[in-house]
Amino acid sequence: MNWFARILHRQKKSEHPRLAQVFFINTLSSQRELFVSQRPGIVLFYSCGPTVYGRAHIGNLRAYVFSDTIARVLTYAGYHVHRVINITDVGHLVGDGDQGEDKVSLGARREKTTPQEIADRYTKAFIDDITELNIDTKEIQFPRATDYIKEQIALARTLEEKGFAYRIEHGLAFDVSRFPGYGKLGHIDIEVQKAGARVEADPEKRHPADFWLWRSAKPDDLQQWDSPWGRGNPGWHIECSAMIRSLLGQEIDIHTGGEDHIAVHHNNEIAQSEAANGRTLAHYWMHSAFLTMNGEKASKSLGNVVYLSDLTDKGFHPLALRYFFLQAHYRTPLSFSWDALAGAASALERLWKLSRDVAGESKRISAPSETRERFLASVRDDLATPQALSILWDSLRGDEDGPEEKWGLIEDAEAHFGLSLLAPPTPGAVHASDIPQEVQQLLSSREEARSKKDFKEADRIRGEIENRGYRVDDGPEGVVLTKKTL
């Protein structure tokens, strides 16, 4: 049964509730719009993923915190939303444009291995990572554009043969000038473009802005496949529509990416896409700004960035990068130092800490309040996380809200946020990655114990882990290990 059948079943078997409200800012129009769904209760939703040919900066991951923050409002809001990121593993090229070495193969030169390593490596690190972030990708499809080779080529076929692409002696290229909306996103201007601005100038192109859907092969590519074009790879913006066109449909309601993929990487996938099909690509095109470091924006090439691993090296729980993120607007630039980022852990402590209070004062019992409908409405009107955070704070710290209501709106808040806010972080709490091999394979036995009701193991096994030094706790959401203190 495929995804599309199991939603139907799903909504066959129960009722679907009536959606709420939800408005976000469309980057096609510049305007505040409702969003509706092209099927009722359904959102088909494309992120742009990484290039992996190196570990995802903080700045990178907060582009999937904003996705993913959309995922759970309309989640919330009562839609079923099928989501895919593209994992990138070839086509990308230094530089971002149509010149240079490919960077997943660029990545495998410097660590002496194949781009299918270097491409596995990086792909894990950063699914681990946004695991940290409390971004669930057992709900996420993640294509990797080297599996959709096939289907670029047939793409880039049917353009040629719709007359939209044209044959040079490296490779294929789209023609801008056959597709009269090209630019629409952001209101580009390809003529300024021509003058200079983002895309280098390439003889063989008609126009400066046209770009590759296919490119010969260099003699040292590590990675190259046969087309009715030759023997080469794909350009960068290709998989994109294809993995869409395969994956989602012709026509889709949300995709986003940051804020510099507008003016060319989206814009050409517009472009493609609909000169294809026939059909709009994208009904609500959505984009997070820039983390900067000292003003620039955080960049690899710059050398200024910040890695997940760092934060947790230096003591910070992954989800105060999450609090960090949820602070601002995604459409507003967000400055890291690491006095921001110890300020936004020391509010999730103290978050954490009411969060704990308010559970034993109200037994986990919710009740609706207007404070709780406050925080959905700034939620749902274009993601205002800094509002929401606003009105959650001041509930908890006030006397206006019982403890039911409190409960309530911290299960509003979770549900939104992800902030672990239904079962704080213990004070001492060991994170995953630090737990020993041997006492993981125990507490996965004394797991299984459990399941099978064999209750009697279960505690031999929990008297074994807490002999190696640490405690087991049940809580709501899983086991909280903690390490004793003498």
Ligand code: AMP
The other form holds:
Amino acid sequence: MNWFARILHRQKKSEHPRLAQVFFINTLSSQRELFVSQRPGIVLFYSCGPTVYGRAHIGNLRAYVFSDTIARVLTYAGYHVHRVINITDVGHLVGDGDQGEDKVSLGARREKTTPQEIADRYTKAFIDDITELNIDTKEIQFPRATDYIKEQIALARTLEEKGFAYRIEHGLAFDVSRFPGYGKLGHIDIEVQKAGARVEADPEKRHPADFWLWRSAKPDDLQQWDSPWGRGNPGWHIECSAMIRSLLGQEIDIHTGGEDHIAVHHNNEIAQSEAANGRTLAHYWMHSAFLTMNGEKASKSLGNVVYLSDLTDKGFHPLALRYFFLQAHYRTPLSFSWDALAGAASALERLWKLSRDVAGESKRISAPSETRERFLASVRDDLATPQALSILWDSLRGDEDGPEEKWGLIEDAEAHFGLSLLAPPTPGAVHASDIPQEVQQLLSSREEARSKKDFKEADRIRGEIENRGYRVDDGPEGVVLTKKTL
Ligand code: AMP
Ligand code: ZN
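Could you present the same protein in the form predicted in complex with this ligand, rather than the form predicted on its own shown above?
Full complex below, order starting with the chain above.
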């Protein structure tokens, strides 16, 4: 079954045929708008993905927790969300413009391997990182730019045929003067930019804002393909336009990225797609603000980045980062510090403790409440996660809501926040794959004894397990094994 058939199939079975109202601030209009999808109940959603020449830093990860939160809000509101995050494995040059070396080739030279190997390595690292942040990667397509070269060439060819592109000595460039309204996203005035020379001057281009659709291969380019414009590789922007068209169609509902993409990358995507297709590329554009380090954007080129593995190496749970992100509104710059992260981690620990308590008190039965309505109104109002978090805290710490109302709120919160509130991790719990086989056998013998109500035998086996350095607890989700500290 293809994705569209699958969505229709699921939609038929859907328990929530009514769609809740959701509002977003659309970068295109700078206004708060009611979200209306083109097809009832279906959202076509594209997010610009990572350039896989190194690991994603926590600034990059903010952009993906943001897009995941949009998907969660819409899913809970009753939509079926079809998501694509592209993997850039060619064409993105150092400096983000049309100059410099290809980032993936650079990574390959740095690590003395092939671009393919680099892309594989860091795509896997990216998927692992976002999985640790509770982003459900099974629900997302991750197309790679190098798998869509044919489609990129076809799109560039259409633009050339329609007169939106011109040949240059070293490839093909998009002519922004032919696209009325260029720069509409974020109201970018390219003439002001030109005067201020904020766009690099390139003698081959008619206007500094023109950009390469295809560039001729340099002798040492590690990745190159044949094209109507000679051997070479695609410009960075064309991959998103081509993959959107191939995977989601000519007109999509939502497009996201970090705010650094507004001025150039996203205006270029709009120009390419709308010039070629004659249709609106995306109806809602949403952008997340930067994660900063000491007041500066976290960026690999500035060398001020932190990785998820740095956090976990220091003993932080990956979801402490997710909580840290959710404390700020996505359009507000967020300043990272280890102290602030420690604050988020301890708040999350307390939230987990409260959730465990409420799970016990409510017996995991939920009831409706006015608090839940307020919570949903907050997250559906342009993802007001800080307000939604404070509604959650007030309810869980107070006694206005009963245990079942609180549990219902926790279920709502989990659906939107993805913080493992329904089954909080137990500190020091041993992952199933790390349990030695001998201990696994003892655990199953203990389970068997318990199911036969032979508690004496079960206790004896528990002793055996403890002798091997593990503690056994019977939690609401089943047995939890932790390493005993010496
Ligand atoms: P890149 O791999 O450079 O293409 O970036 C991947 C995503 O991370 C893009 O959506 C960027 O806008 C976003 N991004 C890059 N740096 C930061 C930062 N410091 N804070 C938030 N988002 C960022
Ligand atoms: Zn893009």
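Definition used throughout: the rigid core is the maximal C-alpha set that superposes within 1.5 Å between two forms. Predicted model, so just to flag it, every value in this text is computed and none were measured. Residue numbers count along the first chain shown, from 1.
S.K.: Superposing on the rigid core, I want to see if residue 39 changes position between these two forms - specifically a Cα shift of 2 Å or more.
M.R.: Comparing forms between these two forms, the residue 39 CA shifts below 2 Å.
S.K.: Once you line up the core, how about residue 26: does its CA shift reach 2 Å between these two forms?
M.R.: Comparing forms between these two forms, the residue 26 CA shifts below 2 Å.
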